[in-house]
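Presented below, as structure tokens, is a lone chain in the form predicted on its own.
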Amino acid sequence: MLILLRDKQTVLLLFLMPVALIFFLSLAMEGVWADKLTGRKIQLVIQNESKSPKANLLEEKIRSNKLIEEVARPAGMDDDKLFAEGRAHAIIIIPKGFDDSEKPVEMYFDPVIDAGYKIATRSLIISLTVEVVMGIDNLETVVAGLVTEKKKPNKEFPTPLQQNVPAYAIFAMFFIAIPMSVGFLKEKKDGTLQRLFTYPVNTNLVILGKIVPYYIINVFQFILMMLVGVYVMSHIISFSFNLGEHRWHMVPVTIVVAAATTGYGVLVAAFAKTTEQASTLAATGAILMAVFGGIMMPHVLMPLMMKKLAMISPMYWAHQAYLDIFLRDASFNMILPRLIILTVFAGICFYIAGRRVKWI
């Protein structure tokens, strides 16, 4: 612990790299999740070219829908410099003879909107149109007895604090490998080791004294990413974090996850040669376990192959077991699946370690 603790610019890199990535990746992400996700306003300009009674109704009633904003057509601007220029995603004619029932509404959208934007922008046009046509007030009421949705809050979809909290949390804990593989490498070059293991120790206590104080500041590690979570991070962004009914279910799963990453760290110790390769072996293997494991790309939204390759790393397991716990109250036992698979990784990589590394 004396000798880690020496190295202060490392350990405060731990430390400030997964509080830098869950600042500035959550800010960048809040845009993307009320846009994709928690529905951004429908930017329209409404032509209304009738003005009859009817017509006049359905201006306002798009006009004043909260998922509509209104957008003024600058003067001399066509449709193609509109769409070009982002300042809108589609245009809305009322026609003359539209009161008349001879020409129906027109819709134009931007060509690069988002396809789900398109599908709800249509529906919702289609509905007031209706309501106006058929003398109806509200069709949503209408239709409420025979379609009804039913869900539970914040059960399903992550917010991007309980995206990105845990998942850069277990990001960094995986880059503890970097200082505990160089570490190894660097007292057994100087014999450090050697002279160790002249003492009336025995072998594995010696090596665990050297990976207790690894596992201890990766669990820190994540109690210190929780608090910005929690205390900082849900006053910057304007999404909640919500950590679910069973919260205290989060110290088994730290408890494994440090065991993993720890182990990660042996094994990365065992394979490198000098303390370039350790570096690059622990980075790399790190980073790709992250790309595939719904780290940097959340498990949700990747392709279904993705989603089946991503079971390949032990950091889905970890964050599939954080998102258990904060989305769907998730009992012990529905959450232990996961933590066996997390506990099974460690072993393996102790195991290959202790096989394979020489200490002296």
Contents of the next structure:
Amino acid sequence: MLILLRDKQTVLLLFLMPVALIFFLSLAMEGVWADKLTGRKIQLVIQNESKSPKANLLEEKIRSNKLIEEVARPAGMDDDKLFAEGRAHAIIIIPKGFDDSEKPVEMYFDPVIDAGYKIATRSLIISLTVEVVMGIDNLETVVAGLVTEKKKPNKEFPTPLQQNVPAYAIFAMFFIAIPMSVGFLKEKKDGTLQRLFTYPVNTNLVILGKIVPYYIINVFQFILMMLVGVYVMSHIISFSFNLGEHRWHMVPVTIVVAAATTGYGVLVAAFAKTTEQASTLAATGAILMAVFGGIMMPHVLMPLMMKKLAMISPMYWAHQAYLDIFLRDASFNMILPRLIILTVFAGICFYIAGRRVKWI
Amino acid sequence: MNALDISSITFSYEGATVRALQNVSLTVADGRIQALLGPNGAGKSTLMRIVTGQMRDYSGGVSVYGTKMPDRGALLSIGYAPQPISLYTSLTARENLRFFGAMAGLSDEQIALRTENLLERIGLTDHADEQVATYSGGMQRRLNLAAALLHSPKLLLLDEPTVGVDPQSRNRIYDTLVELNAAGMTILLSTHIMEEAQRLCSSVTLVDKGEVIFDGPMSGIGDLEKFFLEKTGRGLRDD
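For comparison with the form predicted on its own, produce the structure of the form predicted together with the partner chain.
Starting with the chain above, the whole complex follows.
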């Protein structure tokens, strides 16, 4: 443990890297969350060229809709510049002749607007226009009797903190494979590992002594990240960090995740022949697992194919186990299958490493 | 009783086509300093690693003070200073000795007492709390030796203990070895420095290509380097 702690740069990096990732990515994703998941208002320029009672009513309905934020067109600014400068998502023109159904309402969209926004805006304008033209007071209420949205209980999108704090804590925990495998190979190369075996000590005890310090560091990494998430980040960005009802389930999950990460470290150590190879292999593996596992791109935003592919990554199971706790108030039985998968992953890593590694 | 009895050891590294050791037998009498000489790749280090229990997949027998190896208890009667500086360079000298003392099962009191004695003996007391990474090659070599002595072994195996060190450190190591031998410690010394072997050792075992090609007293040899080259040839050993 002392040897590991003496490597101050590595230890610092293991703790600072996830803090920095959580900090900057949570800030960066705050906007994405607001846009995609919680519904940022659609910014519209409304041009009422008709000024007839119906046109005025439509203009008022659009303006007062809770999803809409009307923006004024600066004097002399054309549509292209309006979009280029990001001042509006769309322009709605209510033309002269709208009352007589001679001309339809015109919609112009920012060419780079998100497709979801475009569809939502179009649907909204169509329904509001139908309300005005058909003389229906509130189409949404009428439609509610025909079509209604049913939400699954306890199925919510994670906030940026609920997504990023466990995500990058897990990511950093898997990065322990770098110092772990490099340290192992270095000890093997300089003969200190071999020297240990010239003493009458139990081989398994020596091996355990090499693994346990990294395991402990892993657990502390997670604890620190949670503290940063709950007590620091939630004050910096506008999203709260709800830990769920069964927050103590984080204990078994973290115990198992740390076993999986140290298992990964031993596996890398068993396959790498040089320290350079070990660090490359460990980092590349961790990044790939993160990409697939919903760490870098939230799993909820992935296309179906990627959602299925995510399951090959142990980071996915680890992350989902934490999200189960934070978002779904998961009982232990609910997270148990994920823990079993992670335990199996750890077991496979240790087994393969045990078969392959030459301690001397 | 002999300190070390090696009988008919044969050993091959995994995947190697040539045997590292071929029917090697030798004895080291108690209280002696014996040289183990041979060109690079002769099998000297492999032999020491077998004696110290690092390699198990060999045929033949090894006994240390009459105890057949591998034996956990008998390992404590062996001190081994490997050729590479096998120390934790991020730790201090004192921390290294404390760690290896604990590995040898010494009590905290024993470790503390022996650490101070050894640091004094190898001239590192003033640098005991500095990280080993900051040490010169000679200081590291001396500490490498001290780590092998901490548990007061009866048999000391030294694999090129003075390689790459200055004359001052080398002479300190020689003095230490002579003192230890005078106190009853048996030493098997592997080295490429012929003067060193001739100065310290009373007997010599010459190994080449995994076989013992000479085993006898140092006294009748005369010029050891000339003898060595006559026995092993002048061809380069790059394999």
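For the two forms, the rigid core is made up of the largest set of C-alpha atoms that agree within 1.5 Å on superposition. Residue numbers count along the first chain shown, from 1. Bear in mind that the values here come from a model prediction, so they are computed numbers and not experimental data.
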| said: Superposed on the rigid core, does the Cα of residue 257 end up 2 angstroms or more away between the two forms? | reply: no
